[in-house]
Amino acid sequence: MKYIILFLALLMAVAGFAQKVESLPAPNAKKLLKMSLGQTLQQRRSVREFSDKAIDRQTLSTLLWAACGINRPADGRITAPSAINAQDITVYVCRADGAWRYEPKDHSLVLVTAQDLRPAVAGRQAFAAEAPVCLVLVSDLGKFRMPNPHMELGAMDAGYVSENICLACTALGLATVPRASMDKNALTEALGLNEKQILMLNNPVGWPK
């Protein structure tokens, strides 16, 4: 009987580890048109130095919805382009406190993993590690709906939602670099991902020093 009861117990705390959900306060568009799309490009630029300073949860939404957030709500359409309409792009906010996974549906992450997972974001390059913030970006080739769908496709849709987040971060301040360097085995167990969802891309995200 008491082993039973430790399995329960067992059960009901990972049931509510895996339930945890921070929603996030509404993006804030009109932040990101105070600068026009003509200085955003004139200003983008790769950063790999960042202030510890955290990122606001205001500023995090934003930089989300503007990643690959709804922006049709009548038909759940997003602010990337996707490939037939796949949205096959899931972006994992890894921070001090574990890794999250970004819902647009909901606009809120949910809990994948309480380990800090940025220096496995960071690989070699350890500078990575040092952002407050790491943006990880994975297809489902699943949901392309096709037998054998080629890995191309999620390659372009995660180049898509990262130039999303290179523009986003620099109407609003911050500092990141695209990078496709990182401990994907490492970062594939740890996030509990199949053998279709592949790690594209990810975007260190902080404020510049």
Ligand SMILES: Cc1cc2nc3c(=O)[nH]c(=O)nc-3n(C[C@H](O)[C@H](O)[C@H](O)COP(=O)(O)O)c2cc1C
Second form
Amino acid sequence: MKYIILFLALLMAVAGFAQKVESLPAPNAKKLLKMSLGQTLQQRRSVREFSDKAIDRQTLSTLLWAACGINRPADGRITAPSAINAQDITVYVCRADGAWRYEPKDHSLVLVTAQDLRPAVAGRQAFAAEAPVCLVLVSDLGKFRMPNPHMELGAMDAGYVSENICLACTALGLATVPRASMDKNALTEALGLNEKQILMLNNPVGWPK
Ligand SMILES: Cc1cc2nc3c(=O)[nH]c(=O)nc-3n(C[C@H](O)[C@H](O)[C@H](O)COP(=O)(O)O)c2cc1C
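Next up, the form predicted together with the ligand. The previous block was the form predicted alone.
Below is the entire complex, every chain and molecule, led by the chain shown above.
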């Protein structure tokens, strides 16, 4: 009996440490990103009101791929350019069911915390917490492998990813706005970021009202 209890306790501990992973469906750029570049640029705008309709998995998958997913599987390069191909930007997907880290390599989401971090992303702009999904862009300056990488490199790389998000949202019929404001202290703590992982931008995303 003692051994059974010990075994069960061990099993529960292992389960607690195991990362919860959500595989995403394959992105469908051909079907969902058909709007011409001209039309997309014509229609792109910041929108700060969202319907409470959920974003389906296929749409989210295609949006994340467009943000910084792998577009050249042969060498693992991604849709967004990055200085010295550091691929330093991580996208965190903040939803009611927690904050998830997007992993471009296997196109999946890894649970970071079960907390709903959208209010922390919103900070002083409450409208952002109304979006079903808030994408948070973090640059890991450690990925530049330089003694003192310039913060600007990470900021510029985040700008490219955010613009990809803005354009993909337009083509997908989603509403978004790029934002620098957020509660950085709360997010740094909740996401477990280290001193080289810098919060750069966020994009609340939802269907237009
Ligand atoms: C780097 C950057 C930071 C921004 N931060 C915020 C923000 O914190 N809150 C917000 O409501 N909009 C923010 N915006 C959106 C701008 O206000 C918006 O792009 C601008 O008013 C032009 O409107 P448009 O995007 O519709 O062309 C930001 C935009 C950029 C590029």
